[in-house]
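There is one chain below, alone, in structure tokens, taken in the form predicted on its own.
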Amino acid sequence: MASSYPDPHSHSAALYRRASEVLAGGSTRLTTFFSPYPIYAVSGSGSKVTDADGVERVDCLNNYMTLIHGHAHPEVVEAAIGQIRRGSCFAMPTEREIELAEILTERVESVETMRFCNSGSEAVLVAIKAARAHTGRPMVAKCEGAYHGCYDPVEVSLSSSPESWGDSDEPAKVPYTVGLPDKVMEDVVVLPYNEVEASRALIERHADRLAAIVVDPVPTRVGCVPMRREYAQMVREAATRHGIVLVFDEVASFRVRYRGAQSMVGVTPDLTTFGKIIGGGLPVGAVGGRREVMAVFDASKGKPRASHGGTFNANPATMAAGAAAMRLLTEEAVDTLNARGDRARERIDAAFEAAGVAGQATGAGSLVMIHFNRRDLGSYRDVFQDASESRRTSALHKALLNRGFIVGSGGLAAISTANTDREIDDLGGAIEDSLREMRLNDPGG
């Protein structure tokens, strides 16, 4: 069925009209949301998605990079249907979770023991909590733009523009939730992103104070562009030299390589957060670490350092997903699947070419980022778009909309083991499509 993106009168565009009248602005995630009303999905299968009004799409974003086998994986869904037959949820631990925690504690090297939650933002909030428990301190630093989830300090500089972003050597402090208590952003640091030396000095004049220092080895909202090796070690040596908690936020990097991020950039963290693939397409979140850091949450002798509950943590048909997911991502599927990235950078950096366009692809992996803009790209600065690059990304992401693609609306898209080489060059075909119409319809822009 032929795709006609905005129609007021699709299935998609009456369903947001309903979720408007029950949902707070129509809806219940920010990310799912573009103007003039979102795609409503109805089933997915594979690297396919069919929509509402029964339009089929390559989905090459798969939840956000949560789908690594993409839809409805055989092996996944047998899991978790086969786990919920058997009870969906108890008031009493059960054997999936450990089998879970196996398998991410022996792949992942720094990660001694660990303890699950529902979301990546929690994971984050338990990995600062452990920190905090552990040091005594109270202060968080983390790089500007990163995005660490919903919680309020390391929303901080999330979205901080030229008009309030302050010195590039010692970012403003910027509220991303209007009501943001002065008191959090107190305690937060905010980091210039690869800039090794600024970074450091920060670093070192709030280092009594500094509980924990979080960084993404690949923010998606810093462009996908990776962490710097150098700046990686700076953190590492920062953090043991004062006693520091070392966070990485792995919820979305872990999938570019079989060992997390970490092992690209080559440091080893004191806690890492996991989200996304790890629930088989199933909530979840997790954090895991050296054991002495861990121990904060160690009920086994009495009242522990941090409190850590939750009534779905480590619900077994999530761990059951989770398991069969990563037990099917061996190590010769990552190779495959970041070779399948490479592919698509290369395939959309040359499209960007033949249409005439300024653009690039950044991204590590299976990650892949989409930019108007030709610049050498190494931090927020760098990457943050301008007006009109955002208003072309925005087209870009409706065009492919109507050749059959889903990419994220900034750009983003996360490659799944259920697509192909064909669809890769197909999105690279349709990028070039796009960019050609765009130029037709916007010689200026």
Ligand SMILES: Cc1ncc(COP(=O)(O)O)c(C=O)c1O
Given for the second form:
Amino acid sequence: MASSYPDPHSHSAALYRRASEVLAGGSTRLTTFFSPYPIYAVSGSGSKVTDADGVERVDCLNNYMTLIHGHAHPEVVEAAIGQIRRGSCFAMPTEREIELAEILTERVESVETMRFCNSGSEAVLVAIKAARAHTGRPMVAKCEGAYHGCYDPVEVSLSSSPESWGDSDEPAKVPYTVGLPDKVMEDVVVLPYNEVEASRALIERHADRLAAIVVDPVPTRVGCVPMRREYAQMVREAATRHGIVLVFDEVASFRVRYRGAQSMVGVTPDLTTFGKIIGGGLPVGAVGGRREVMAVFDASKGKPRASHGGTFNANPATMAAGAAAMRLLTEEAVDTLNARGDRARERIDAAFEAAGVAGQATGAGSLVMIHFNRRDLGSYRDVFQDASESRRTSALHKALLNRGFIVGSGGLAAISTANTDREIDDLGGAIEDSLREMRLNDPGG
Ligand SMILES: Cc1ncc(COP(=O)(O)O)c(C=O)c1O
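Please give the other form, namely the form predicted together with this ligand, since only the form predicted on its own has been shown so far.
Expanding to the full complex; the earlier chain stays at the top.
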């Protein structure tokens, strides 16, 4: 069935009206909502998703970077269901969490020990707790524009704009949520992403109060522009010199290399946060790193320096699904996936060229971001979309939905092992057609 989004008579539109009666804002998740109504999923298999109106689309977003093997991969489903049949959660640990931790600690050298939680946001929160307990200091440094989930300190300056962002060498602290306590803002340092000297100076200035430097090596909200190696080296050196805990948030970026994006930038963090792909499509988060830092959670000798609990932590269904997904993600599979990411970037660049529209694709490995500009992109401020760019990004998203492709409403694609080369080529073709159509509808751009 063909799609004609938006359609007020569609099942999705009706579901949204029903949802608006009982769900605040009609939805439970910021990123899955777009105006005038989100499209409701009914089922997914491999690279395809079928919506409430029977429309099938190629999924190039894969639950925002989660489903590394696409939807309902038989081995992952079998692992999860097999475990649920034996019991979905217990007030006891299970062998399943040891298995997944063994897989991840073997892959990521910097991770000696780890602990599981239920989301990437929680993983970042737990990492910051560990850093504070380890150092006895309160402050956190994070990069302007970088997304690390919904914990208050890391939301600061998530959506800074030219009106609010201040000096480029010392970005202003901009609250994301109304009512954020001043104290939270006081304990945050906002670093200009990829700007080595300016960031170093800010870290030096606050060094004696900094517990953690939290960085994402491929930040989606900074256009999936990979971290410069010299930036990664600078944060490592500064953290070591001042006894600050360096946290790599690899909730999204872990997928870009078999051993995580940290192996791409050549730096060893003290702590790493995980989420998304490591749960095989079920809710998950994890933090791991140096044994000495992770020891803050050790309750074997009495009350730990930092507490970490959670009813569903390391729930065995997630652990089993995650281990199955990770076993399927061999080094070879990551290489194939990354080649598809390169192919997607090439096809998207070619589509902009052929349609005569200024645009480009950035990213690393299987993470791809579409931009309506040809600027040289390094920092959040380079990537920041003006009103016309963001209008065109949103128009492209909708045009692609109507051509049978799912990408993020902000232009993100996250390729899965279920996506074929043919689908990537077709995505390029659909982007070219969409751009031509958009030019006709909005010649001024
Ligand atoms: C880098 C990064 N950190 C943290 C998070 C938060 O993860 P979750 O949505 O599982 O809470 C995300 C989610 O997109 C992310 O991309």
